[in-house]
Each structure stands twice: as C-alpha cells, then as structure tokens.
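As a starting point, one isolated chain is supplied in structure tokens, in the form predicted alone.
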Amino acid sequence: MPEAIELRSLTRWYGKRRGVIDLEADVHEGEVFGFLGPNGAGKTTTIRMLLGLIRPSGGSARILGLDPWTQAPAVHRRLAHLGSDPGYLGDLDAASLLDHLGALRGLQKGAWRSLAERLDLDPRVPLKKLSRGNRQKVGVVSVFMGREPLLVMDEPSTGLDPLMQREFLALVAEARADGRTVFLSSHNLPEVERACDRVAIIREGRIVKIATVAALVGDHTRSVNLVLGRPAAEGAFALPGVTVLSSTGQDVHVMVRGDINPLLRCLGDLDVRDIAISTPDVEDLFFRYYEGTVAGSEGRVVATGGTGIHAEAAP
C-alpha cells in the first residue's frame, strides 16, 4: 500500500535560485503530519509540488501512489487544500461560495452547516465584509466538510481566535479518527504539539529532522517562572532535565529540558501562587539544529495564535 504521500529526492530551483533540495519523506495513511520552518524555507514550493501546481525539477513527489504533475485531476479528488492566504471572490457570501466549492465536489448543498456553526461562521455576510479571522474560517469550513482522504493546509489556523483554534485542533483530531491525513504547515509549536503525530522541520530547502511530537518536545528547553507563597525546601528543584536560574525564595525562575512531568509533580507539594511556563519558539528550535545552540535560552512565550513566522511569498 502506498504512503499517502513520498517525497523521494525533491528538488525544486528557480533559475539560480533554491526552492527546495533532495526531499526526503514519507507521510502515512491516518497520521497528522507536520511541516515546520521559517519564511522562504521552502514549504510553500513543497506544497506547490505536492498539488501539481509546480514540476520538480528533479526528483519526484507521489500523492496516494499518484504523480501530483502528470496525475493532477486524480491527485485533487483526493485531497483538499486550504493555502496560507486564501483568496475569494468578494461579492459572494460564504454561503454560496461554499456550496460552489461543495457542487464541484460533488457534495450536497448545505454540506458546509454544520462546520460553520461550530466555528461561529455566518454564511450570510458578503466575503469582502468578512474579518480575516472569518476568512479564514471560510477555508477551514472548505477543507474539512468534505471526504478527501489527504487534507493539506498551510497555516491553517492563522487569523482564528483561541476559541476557534481549539475547534480547528478539534476537526484535525477527529479527521486523524476518521482515517484521514493531515499535512499541516505550520509556524506554531503549541499548534503542532496538540495536533501532530510527526514533524519535519525544513530549512534553507532541505529537510533537516523528522521524529515524533514527543522527540521534539523532548528536546527542546522550557523556562518556568514561579511565585510560590512561602519558600521551597532546600533540593525541591533537584530533578532530573531541570536547573534552577535563580532563586529568590518565593520567586523560583528554573529551565527544564525534556520531560516536564517531574517538575509538575513536585509543584503539587509547594505553595504555588503563580506559575508561568515559556517555550523557545520554531527559530530557536532552528538555531539547535543548526547552530548546536539555543538562541535567546530563556526563549518567550508562543502564543496559540502567534504569528512570528509566516509562509514564503510566491515566487
């Protein structure tokens, strides 16, 4: 049975220029996948490739056993795709525009009603009214009220508010269930944590780690900030994967690398009155891969929304 998608050696120049180089990956049937990097790191030109939009220029790409350039009407009723920032025509509202986008799917008017309700969508509001948060809601509602068994999605959650990021992670998760795939690009790492069986994390064109959420997670620093209401005992923080920065008495800043569990155990025990948790964010899991470091070791907070990196601009 074929992977639902393979990337064998994918390479993509324009002209002098690096798209991306010797892509190598395989996505699997069922799984949520994502795709992780910074800005003209070449996730768009993959994703292009991967909808036959672009030809490799060398390489190949295969969607379900498919050729994605040669292949691309059978590729596309195979797949949904919701891009980075989707365009509409204005004058329509997204009722009608998701019951075009249904009939060419061969979907039942209304099929999108239900998913708008439960992103707070209203389908009547003309498309150019329309926030780029319910825009974008729009493209999520059109990714998944349809039965393709491969959703590609590139920032999908870019725009939505927390509420709704939670129903977006909700769909991923019951699309996953259902036996469908997920390719998820995305700049997020509470994003890809919540929602991601695997990560690749490509930069400069070329894939340079792939391991589960949990690896990941595993080996990346977070730093924690706690007010406590009276002081911890000496060695309260002698854990494994955490080193305490400073102490004050009441207020404990301490990095925990790895496994954050020890440490929520033991807070159970002290009198916590406050606790703040930062995560570096995708460039400082870069800088790691690439440089051997930890840029800005304390890192900052990554907000579920947050929109530091975004997708490259078309070439």
Contents of the next structure:
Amino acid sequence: MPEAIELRSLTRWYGKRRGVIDLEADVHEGEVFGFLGPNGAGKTTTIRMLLGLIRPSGGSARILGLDPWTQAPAVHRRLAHLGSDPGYLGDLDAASLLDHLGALRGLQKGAWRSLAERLDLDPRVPLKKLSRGNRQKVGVVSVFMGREPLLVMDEPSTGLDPLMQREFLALVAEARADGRTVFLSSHNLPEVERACDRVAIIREGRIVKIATVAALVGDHTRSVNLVLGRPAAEGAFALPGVTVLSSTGQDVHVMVRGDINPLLRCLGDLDVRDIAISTPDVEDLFFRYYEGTVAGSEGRVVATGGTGIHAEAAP
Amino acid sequence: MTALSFRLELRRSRILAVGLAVVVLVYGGLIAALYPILLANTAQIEDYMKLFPKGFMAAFGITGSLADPGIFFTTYIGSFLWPIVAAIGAIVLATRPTASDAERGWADLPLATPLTRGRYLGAAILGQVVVLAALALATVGGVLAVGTLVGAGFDVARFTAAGVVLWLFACAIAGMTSLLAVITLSRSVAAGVAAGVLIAMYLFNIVAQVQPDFAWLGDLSAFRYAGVGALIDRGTVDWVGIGVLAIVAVAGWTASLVLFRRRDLLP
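One more: the block was the form predicted alone; return the form predicted together with its partner chain.
Let's see the whole complex now, leading with the same chain.
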C-alpha cells in the first residue's frame, strides 16, 4: 500500500532563489498531517509540486503512488485542493462556481448544498461581493464536498471566524474518521495542534522536524511549581530528567524532561498543597525550532491564542 | 469536461463579446447607411481625397475609389475599426486562460481537478474561435443588414467571405498572443508585445505601399494578408493570405497547447 504522500529529496529552485530543499516526508493514509511554517518557508511551493502545477528541480513527490507531474489527471481524481487565496471569478456566484468545480470532479450538481448550509454560506451572492471569510468558506465547501481520499489544503482557515474555524476542524475530524488523508499547510499553530496527528516544521525551505503532536509536546520539558506543606528532604528531587531550578523550602520549581511519572510518584510521599504543571504547546516548540534552541524549553500553562506567525518571526 | 470549460469560457466572454459587437454593429450600420450618399457624391469626394498624401490614404486602406464597396469597407472597417476590435478581443481572450488566470490564481482551481491542461486550454481556444467568429459576423452582418435597408447593393457572398478573412486575421492575433501568454505567463507583457507587434505590422504595411524600396516589409505584415478589398470588389480570393493567417493561428494555438502542458504554473 503506497503512502498517501511521499516526498523524496524534493527540491525546487526558482533560478537562484530557494523554494524548498531536500524535503523528505511520508504522509500515511488516514492521518491529518500538518505542514507548519511561516510565510516564505516553502509550504505553497511544496503544495504546488504535489498538485503538479510546478515541476521539482530535483527529487520526487508521489501521491498515492502516482507522480503528480506526469500523472496529474490521475492524481487529481484522488485529491481535492484548497488554495490559500483562490482567485475566484468574481462574476460567478458560489453556487455556479461550486457546481462548475464539482462537475469537473464528477460530482452531482448541488453536491455542496448541505455543507453551504452548515457553514452558513449564501450561495447566490456574487463572489466579488463576498467578504474574505465568506470566500474562504467557499473554498472549504469546495474541498469537502467530494469524496476524494486526499485533501490538500493551504492555510485553509485564514479569514474564518472562530465559530467557522471550529466547524472547519470538525470537518477535518470527520474526514479523518472517514479514512481520508488530510495534508494541511498552516501557520496557525493552535489549528495545527488541534487538527493534526503529525506535524512537519519547515524552516527556510527545509523540513527540520517531523513528529506526532503528542511526541513533539511530550518530549519536551515541563515546568512544575510546587507548594509543599513542609520542606522536602535533601535530594528528594534527585530523579531522572528532573532539575531543581529553585527551592525556598516550601516553594519548589523543578523542570522535568521526558517522563513525568518518577516525579509524580515522588510527590506521593510529600505533603503537596498546590501544584502547577505547564507543558509547552506547539507554538512554543515552533518558535524554538525557528530560533534553533529546541533543548531547554520552558513551558506555558495555557494553550495559545489564534495568532498566526509571519515571516519576520524567522531569524 | 471540455464542454464544461468551453461553456464557462463563453460565459466569461459575454460582456466583452456583447460590448464589441455593439460597437461594430452600430459603427458598421452607420457607415453602411452613408454609402448611398457617398456613392452619389463620388466625384467631389475623390477630388477632395486627392489633397491627401498617398501614405495617409494607404494608412486607411484607401487604395482606389471609395465608391467601390471593397475599398469603402476596407477604408472604414477592414483597416480601421476591425483591427482595433480584433486586437482587443483576441488579446483579452488569448491572455485570459493562461497568463491572466495564472496571475489571479483561478487556473489552479480547474487544473487541480481531473481536467487536463490540454483540455483546459483547448476549451479556451475553442471559445476564442467562436467569440471572434461572432464578432466578425457582427461586423459584416451590420454592414450588410443596413446596406440592404438603404439599397447599397452589397454582395452578400463576397461580404461573407470577407468576414471569414477578418475572422482569420483575429484568430492569427489570438494564436500568437496565446503563445506569448503561455511563454511569459504575464498578461501585461503578452498583451504589450502583441499590441506592439500589431502596430509595427500596421506601419510596415503603410511603408511598403508608399516606398517601393521597402515593399518587402509588407510581407511581414498581417494586414497585407487580411486585405478584403479585391475579394469584395472583384471576387478575387487571396489564398496565400488566407493560408498565412490560418497557419499563424493554428501554429500559435498548437504551440501554446504543447508548451502549456510542460509549463510551470507559478502564482
């Protein structure tokens, strides 16, 4: 069984300008794979090669075992695509556009109707009169209205309000439950964290990390603040992966790298009045990859907000 | 799928086609309505026209008596209005499916479906053929219709044949512009080069007519092959001209199709 997507040393140059370099990745069937990076990192270049719109300068990409450049129509029968800023024909309304694209994909007329209702999209308004968010809804409807086994989306929730972002994440979850594969490029970190099984972080055209979201977060350091009823004995926190950062007797701040269970077992023997454990989220990790300081991370207590990352975040 | 794309292409061309058709119908009709007046005053008009330099006359296709329907049609429409209308229509239509739609991001949507690039562009080319034919028909039809009403006595068959030549002229522009658009993937560059080449050809044709030493320049001009005066007045068909226009059109479109299949579509 081929992987849904296989990238092997995939490289693209635009003359002397870097697109992407030596991308290696496998996207398994049925998973939601996040492709994370700021603008200009190479996400859209990668997606355009996956769609067969541009040719690799080197290496190869395979979609369900097929070459997207030489076998584009066969590949396109198996995927649905949503671009980051689709250039819709302004004079058409959403219904006409979706019917046209649906017909090209072999779908029945009106296949979009239930999704449009679900996303509260008025299909009769000319596209040029739609707001950015509503135009993005058209794209979301378009990508989910078929039954293709692979969905490729480039910053799909840009412009959607929080309610619609939640609805979008629900659609992604339903697609995964149906066994469809989702390749989701984004710089919206909370979205990736909530939607994806695995994440690739792309930095300046190169993939610097591929891991499950759980592993990405779990492998890193947690910050634990303790308030004890009485001071702990000397060496009480001499445990694997545990570093005491500060201790004032009853207030103790330790860092735990990796498995937290030894610390939890140790705490069972102590008089713990309060505890706060903060874990890093994807955003923390992402920034660390962009700053090149993956080790020695510090955690955060709460999840991130819905902010995006822009090119100036890169070093 | 080709039919779907073709229908969308026609739908997208409606405003352009109707707008240009109204222009050629109204202008052609007005000019045709004036033909009997011109015919009744031929001698005075020709005396007046002798005041102008030969080059100036040639620029407007006046290479004989304005009383001749062929010279009349060439002067007011064939070498004046139609090149403008054909250039606008052909350049807009030929740059749209590739350069324009790649720039605006529309091309990504149909080309991420099972529709092949060949069928996508083929449908657009078919749309160009049909829209340009409709414009040529409107141009000749307006003149013929009003000419009949005012008793101008225009030869329907010869005017219809002239319409075919006008259509081929527009197709040649579209074919070459289509190729430029695929090569550059830039609407402004392709349109600019196409318009520049047309203006240069127009000047070549004039220079060739007034300067015998530069007669060879006329061979480089599409306007030379698109002349319909002799066809309307004497029924003489310029098969070489028709062949050149048809070959340029087909070659341009074919090369576009071949190249577009291999072209990186950069946003």
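Rigid core here is just the name for the largest C-alpha set that superposes within 1.5 Å across the two forms. Since we're looking at a predicted model, the values are computed, not measured. Numbering follows the first chain given and starts at 1.
Residue 57 shows a C-alpha shift below 2 Å between these two forms [criterion: core-superposed Cα displacement of 2 Å]. Core-superposed comparison between these two forms: the C-alpha position of residue 66 differs by less than 2 Å. If you fit the rigid core between these two forms, you'll see the Cα of residue 27 move by less than 2 angstroms.
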